[in-house]
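Only one chain is given next, in structure tokens, and it is the form predicted alone.
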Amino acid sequence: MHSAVRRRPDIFVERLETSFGVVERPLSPWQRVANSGTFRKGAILVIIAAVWQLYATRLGNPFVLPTFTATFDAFVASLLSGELLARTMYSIEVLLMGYAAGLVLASVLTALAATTRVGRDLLELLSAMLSPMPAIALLPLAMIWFGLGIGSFVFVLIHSVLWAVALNTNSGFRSVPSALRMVGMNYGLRGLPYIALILVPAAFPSILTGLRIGWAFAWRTLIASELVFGVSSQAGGLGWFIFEKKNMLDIPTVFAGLFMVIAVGLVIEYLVFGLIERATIRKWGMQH
């Protein structure tokens, strides 16, 4: 039998009545506009608009710095001609071009550099000769080899993407823990099975990086090459044309080109490079 249990008279127990209340509250209006990464950022354009706009009423030069509504019609009245939107494709097209072989070649060094000691040999020894040349700089180089033509814009932006997408995968890979690689082994993998299913998984925030430094760097590098060089095979680019229309005088439309400049690097990072990150690493957890 068991002895029934016994209260102990030294201990006194207080029933509390606590009340907590309301534990999660629901945002205000304000608080949730507030917390919206677009708000704040187009408050922040908006403020540099009415800067800009008080600047440069105050200047009172519009061949030094046109005011932001002057801009803003120039580059409307662009967009509906159709030259400004002719001349970004057509620069858009040539930056695909160069991008894309900057990828394929970058691919291979750093396939060759994962899984050989000459692959990585000669990755670090081409990176430490070459990344740090602006890329730019051979273009005088690249017209003699190549003519006055889309090769030789393509060659520069080919070296633009391929020593930050190289560099930055190669860092991804390296830094892939060796329990990770083991696992990897232990399956049997080898050659492109383990790059693909282990290492490029795991090192994907860093190629992600690597791939949005070299789509700014060939970016701005087309542009300058345009500035400086011209046209190339009898067409003109986004660079061009901000060109032209400095020897113009026509300042408001080379800052509604430099608009589009901006335009099309926001496009690309928020609804190309943020979409794959949502997608893979965010939605892997590697990054919050």
Given for the second form:
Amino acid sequence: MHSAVRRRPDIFVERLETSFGVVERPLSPWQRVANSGTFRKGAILVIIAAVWQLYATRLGNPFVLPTFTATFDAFVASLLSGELLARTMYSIEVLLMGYAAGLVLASVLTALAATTRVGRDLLELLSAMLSPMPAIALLPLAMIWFGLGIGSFVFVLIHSVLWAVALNTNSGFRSVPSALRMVGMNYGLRGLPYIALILVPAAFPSILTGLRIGWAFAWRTLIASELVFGVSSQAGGLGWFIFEKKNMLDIPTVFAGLFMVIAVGLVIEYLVFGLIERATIRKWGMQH
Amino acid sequence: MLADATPTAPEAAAAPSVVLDVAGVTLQYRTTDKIVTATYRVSFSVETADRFVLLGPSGCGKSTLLKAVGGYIEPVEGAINLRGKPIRHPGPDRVMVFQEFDQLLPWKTVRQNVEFALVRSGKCTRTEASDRAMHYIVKVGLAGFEHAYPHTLSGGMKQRVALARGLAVEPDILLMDEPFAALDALTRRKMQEELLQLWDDRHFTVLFVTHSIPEAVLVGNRILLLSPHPGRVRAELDCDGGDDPQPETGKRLSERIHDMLFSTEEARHA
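And the form predicted together with its partner chain, for comparison with the form predicted alone?
Now the complete complex, all chains and molecules, led by this one.
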């Protein structure tokens, strides 16, 4: 045993090496700019716009693909006329109604699922059945039940929000660590206070994902529904705006409408959800 | 108070010092395909200011026993009484400290974690909670970290917060489920000593679960040895915190415990 290793003398370092220079040094301006996600993504956007412009100019057919600059001009023009903004606000208003109603229902379903076994079975069964159903497929039926008005839109919006939010919230609740659950119960929390003060914050990463997916589903459902059935009210939303402009063969403005669909999506994603994320799960170290 | 001073039976004089009484408790839990008996007819009593250790190898049901005392599991047989009252639900008169680092609420700062426990358990109002939380955070050596979120803390610091939270509530009994098992050896040693220092200061009652013989000998003043599959009481030993060879046998306490826990198994495997 002992002969297998060679004995060597101990080594002590009397004075530690100090000639290593700086321990830390600030990044160069270029390194800092390249670290900014906004900058990198902005650069990609500029490249896409440039490719679009080049291709559309070579194609030379504004009815198929207007140039980027023509689209941008149409976008500014319809913004300035106030029409595009009014249509967008109308759509967002309907969207918020449907989204809020969907969230209320999702809260009730998930609270039931978190507290009772029947509730959990119900939620799992319903969401397995209804989640894959495209919301737009329910619209004809909704029109019969609720008429040619906002009611029908709110109905299909609820459908598109509800399952995404409920499913994600439920899976978030179920992955809350058992130590955390037991801590909550230890301090006497039961029922709704337990859900509100322990489960919801602990499952917030999943809940936020659900809210994001639900929002995206709702937004595309609404635009698509308006495109198909948007004639219902005189005002009409953004989808109807796009449909109208297509009928008038005002293709650059159709693109401007699509621009707006994207712009609203970006604003909600980066401003609303991005800020919520930074103020909650990033700050709490639940996501990096 | 005067009424209490008038003639009392001898057992009544001894009884008030018993905080927790576990009598003939059998615990079972259900997995997806079977029912497992975790402990079988386990009895012991924890008295005021005890550092009572449940010690045994994995599978002896010590954690399950602690959860039953916590009120999370109902015994199928036997009774668990806290100050003479049966335990039915989890409650802030018995605070658990877990092994897992994720027992802290990640969305609250160190101080808010302690305040949350104080307010929710109804121990004090929001304004009182703030001072009391700070007092215990300083006690566990985390002054300056009160506004830190748990994810920025080391494992040892997180366990200190959990300990501060448990102590601040001032429960009848503190239930510690292998609280230092996930720590590195140096931090564990330090935390064990700090726990003893805190105990010297407040003389709180604690029920401590561990599978480490040295930890049991160091932390406990009374050690309950449990044998595995299912957990049954093998011995209940007094311990003065030292581990010197004992005059009558010439053996250290930790050696005796080791022999008792492993003698039957070695005989079986031989």
